[in-house]
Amino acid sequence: MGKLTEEFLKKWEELGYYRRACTLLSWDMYTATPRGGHPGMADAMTFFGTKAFELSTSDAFYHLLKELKDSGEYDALSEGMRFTVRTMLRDLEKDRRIPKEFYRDYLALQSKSMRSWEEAKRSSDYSLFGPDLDGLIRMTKEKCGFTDPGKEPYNVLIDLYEEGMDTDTIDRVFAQLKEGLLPMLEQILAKPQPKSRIYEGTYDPDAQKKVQQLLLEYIGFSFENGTVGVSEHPFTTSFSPRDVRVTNHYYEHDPISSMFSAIHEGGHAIFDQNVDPALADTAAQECPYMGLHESQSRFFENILGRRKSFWVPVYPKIQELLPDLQDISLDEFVQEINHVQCTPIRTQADEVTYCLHIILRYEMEQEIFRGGAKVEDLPRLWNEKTKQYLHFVPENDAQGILQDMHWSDASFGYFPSYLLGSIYDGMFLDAMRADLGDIDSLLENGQIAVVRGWLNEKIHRFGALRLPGEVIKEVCGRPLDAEPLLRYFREKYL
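Coordinates for the sequence given above, by itself, in the form predicted on its own:
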């Protein structure tokens, strides 16, 4: 091992410890920290996050990366480490333009706004969050100006979450979807509706946790390399392929919500747990392209999880754990989990109206970053778009603009990733059927491992090495297109 490589690996390891500390503090804040402890935890996150930023953007580290990249030692590194050096150097050249004081204040405002969002949502009082949101929008625009001078801020944010993507492409495929979905939704809503009232009852949260365990094991989540927690908003955190954590939220009167949160977050975790071991402890071990990542969680949740064949091997076991479901047949259950209806909460939406929830959020972010919308006007704009696309007005801001946590930590540009993931899924389903044949036959016979293995082989094992566009090209052999997803919806619901 050369001297430059040895020095870099030492710095990389040190930086990894700081990032692990930040990730652990964030996990703890959302799963275990009492409300009174949030300020202290937020201060600790700011401290470690600032330290990591200072280390990764230092002159010494920058020059070390440049020297290593230009030396003969670079070619001797593993593929994952070459990716690490290459992407870190690219990101560092951007991050070094951010003033350290600005970055520290930005992290502090993120921590503060997370708390104000929680309080605002709890009391359904947007005014508690509005000032912090205004500050985050302003500072996010400033940050984009530092990292990508001369580039339009919202395209900077889109590229941050889905590298290689731009708003022109998103506008094209989202418009294609909206044109097909809006009239289709009217046709679906005109059909006879499932008898949802038969699910009324009280479902023990502890029993729901056992159902989550069953479902996670069924789809292939490794408990040897993963664990579960409880949070207000379900999420997945990955320390490494050997330590991936998911959370869930349990509603006493809605057992289906936690089932599909388990499947969705489990899909994220399965991606992270099945990256090629050769990429462990490199920047390539975790896929940062959120549309591609969401495609995997939503493939398990929707493409697989809303098929009757998916439930054939496990539904009787779930009925044992949740006795109130014992009088509900599998056919009735499948009708309910595919019940298309206009509801306020994105995370509980069916797969059809979910697309419109995301288009709404994408258009809201366009209003914020391109239209000059004022923060005080955002709840009104949100409600107007909800009325336009979903035919109702939220009862309160907790069911409207405050329902998602994403803006509280400045994750602007993330929302489009969810729908990009669904569009990818329509294309992946076509490719999977071409390779594996009848998916329903495999699932009914308990061969979900075959389906998971296809995803592992085609997508998961590469981690971050392939950009989303490259994955689509390699797996599907065609450009990005929303038509396969629309066709999936038409075949299923019309």
The other form holds:
Protein chains: 2
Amino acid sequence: MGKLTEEFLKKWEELGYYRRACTLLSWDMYTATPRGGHPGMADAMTFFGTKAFELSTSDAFYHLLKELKDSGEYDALSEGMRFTVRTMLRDLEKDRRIPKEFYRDYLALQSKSMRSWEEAKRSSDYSLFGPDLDGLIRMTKEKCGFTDPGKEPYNVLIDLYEEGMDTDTIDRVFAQLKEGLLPMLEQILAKPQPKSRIYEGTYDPDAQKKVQQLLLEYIGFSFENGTVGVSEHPFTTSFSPRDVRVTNHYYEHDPISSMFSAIHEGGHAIFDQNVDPALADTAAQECPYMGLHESQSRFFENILGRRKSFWVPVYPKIQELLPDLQDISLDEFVQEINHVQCTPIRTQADEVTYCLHIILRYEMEQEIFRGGAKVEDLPRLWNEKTKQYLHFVPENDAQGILQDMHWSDASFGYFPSYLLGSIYDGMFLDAMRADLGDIDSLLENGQIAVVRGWLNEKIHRFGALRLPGEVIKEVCGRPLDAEPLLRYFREKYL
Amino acid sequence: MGKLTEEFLKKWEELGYYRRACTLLSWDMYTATPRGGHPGMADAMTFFGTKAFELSTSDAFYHLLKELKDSGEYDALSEGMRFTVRTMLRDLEKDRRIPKEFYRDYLALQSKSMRSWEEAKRSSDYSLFGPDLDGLIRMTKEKCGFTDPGKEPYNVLIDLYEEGMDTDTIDRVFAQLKEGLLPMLEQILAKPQPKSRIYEGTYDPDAQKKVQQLLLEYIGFSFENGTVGVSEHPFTTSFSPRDVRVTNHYYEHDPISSMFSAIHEGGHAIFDQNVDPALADTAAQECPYMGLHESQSRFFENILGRRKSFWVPVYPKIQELLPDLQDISLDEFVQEINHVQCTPIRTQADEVTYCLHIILRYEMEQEIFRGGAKVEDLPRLWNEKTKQYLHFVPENDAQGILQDMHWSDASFGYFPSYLLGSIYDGMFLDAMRADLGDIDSLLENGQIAVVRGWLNEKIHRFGALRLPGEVIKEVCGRPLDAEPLLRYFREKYL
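Same protein, different condition: the form predicted on its own was shown, now please give the form predicted in complex with a further copy of the same chain.
Starting with the chain above, the whole complex follows.
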């Protein structure tokens, strides 16, 4: 091993331990830390986060990366390590252009605005958040100017969350989707609506936990390389392909929420667990492209999890665990989990209206970053668009523009990833059918492992190595297109 | 704040973060890490452990401590920080006399012998562990020679776990106890034995978890400053008085194990949670004297938890949670949890024979460190003593000399702490009765908070500030004596 490589691996390992400490502290704070222990854990997170930041942004580390990249040693590195050196260097080159004082102020404003957003949402008073949002938008544009001078800010932001994606492509597929979806929604809503008795039952949280265990095992989550926890909001976190964790939350009168969270987070986790072991402990061990990652959680949750065939092998077992489901037939259950309705909260939306929730947010971000909309006009704009796409006006801003936390920490450009995930899913489903034939008969016969194996083989094992555009090209052999998703909706709902 | 103080506090804080990372990694490995994730967590623990070791044993830190201790700034420190500086300096002065290579070899032998002990226990083959045990004994004596030259090694070891305690005192009270206990055990065993139907039932682990919750709340564990987890063996771990965690393990056909583990670990936790908040983040925030700590867990578990009056306010609620207890009366239950019998495993022993299990181990350690017994003769000696005190010969070494892990990592001198804890408890009970009157009527009336408040006030709040001997003197006003414990046993069992 060359001297530069050795030096780099030592630093990379050290950085890995600081990051692992931060991930573990965060996991623990959400799943285990008692209230009184939070300040102690938060201080430790700041300490290790600072350690990681100092190491990774130091001149010494930057010059080491540069030297290694330009040396003969680079080619002798593993594929995962080459990816690590290459992407770290690229990101550092951008980030080093951000003035230190600017960055410090930007982080400070983010902390401030996360608190003001919480307060604004709690009291449904947008004016408490507006001024900070205004600052965040201004500083985010400025930051894009530092990292990617000459590039359009909103495109810089999109690229952060879905590398290689741009607004031209998103404009095209979102417009295509919107045009198809709006009339389709009218038709769906005109049909008779199912009336479910599910929410009249009582479902023991411990039993729901057993259902989660059953569903995770069913879809192929590895408990050898994964575990589960309980938190306020479900999430997935990974230390390596050998240690991937999902959380859930159980509501006594809603068994569906925890079931679909289990499947959704399980989909994220199955991606992380099935990355090629050769990429472990490199920056390629986890897919950082949010749309692609979301496509996998949503494939399990929606494309598979909302089909009747998915439930055929497991529903009777679930009925045993949750007695109040025993007089709800599989057909009634499947009707309920595919109940399309216009509701205010994105995270609780069905798979059809969910798309419109995202299109709305994407259009809002366009207004902000390209149209120059004023911060004080945003709630009105939000409500107009809600009226237009979902046929109601939010009761208040807490149920409208303040519902998501994404803007409060300047995650502008993140929202489109969710919908890109669904659009990819439409295309993946076509490609999967071409390879495996009828998905429903596979599922009905308990052969979900075949479906999962296809996703592992085509998508998961590459981790971060393939960009979303490359995956689409390799797997589907055609450019990005919303038509397969529209067709999937049409066939299912009309 | 003086310059030395500032410099010290910065280092102390950094050390605290490394130690916190180690504690959290360990907690996570026992309660959450999936099997595949263990190597990654273990490597991180080595990294942060090394960081802590390097910092705390560095010349710079030693000289800083020395300078601070001798400066005018020392007196301006808080009581907890003075304790921190004083004890760290004392320990460093001892530990710095251990040659680095020796220490490295000692740690390496400990890792090796922990594995060989596991293997030996699994296959019940003492010969797999004997040679490593021999090396550990030799090196431990040598280590004592480095840290405390001229002092008798076994006294050095005892002092590690119960500061201020020595073999003269232990010899005296253990002899007193043995003399009283051996004939008492004959008398107890001659009485008719209870026959319990408890172990014929089935007890849902989720319901046992609810029982644990109920018991912890009942005895006064704070969920604001504490949480619970599940692990193979129950334990307590503390980050600070604001974050104290207990674990448990649930056996489907034994509800008593998890109930008493909850009370025992809850007792440890209540100690840690009730240390004076002014001592938080100092070395005095947790009591490092094992006998004194164990006295608190055992006070809750035995002195309180094995009285009928303790169960009067909670047993009906527990019967609701565990239906198979419903036709077991409170009297039958209390008989079962006070069933004295000679059984092979220390950790499963009743409160009376437990004392003999410890006396046996103490005498074994005396033979090893003072009598020069040969390692190959230890199993024979162990079995002879078991026969003599408990009237049976262990079936094999796994049920005999190999049952405890303590010797495998060289924790010689730890065992006596357990029994010292019980002896303290006899004395604490006398002192408590003198202050509070009849304990049973307090418990029966649901006033366990009064009992806990007394322990908080007399013992817990001082954390590490008072040595066990000082606590005994302050609380009981008399020297250490086993008679109160013997009297407690006599009154209860004869």
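None of these values were measured; they are calculated from a predicted model. Residue numbers count along the first chain shown, from 1. So that the term is clear: the rigid core is the largest set of C-alpha atoms that superpose within 1.5 Å between two forms.
Annotation for residue 323: C-alpha shift under 2 angstroms between these two forms, rigid core superposed.
Shown in the overlay between these two forms, fitted on the rigid core, is a CA shift at residue 198 of 2 Å or greater. Relative to the superposed core, residue 453 shifts its CA atom by less than 2 Å between these two forms.
The shift recorded for the CA atom of residue 138 between these two forms is 5.0 Å, with superposition on the rigid core.
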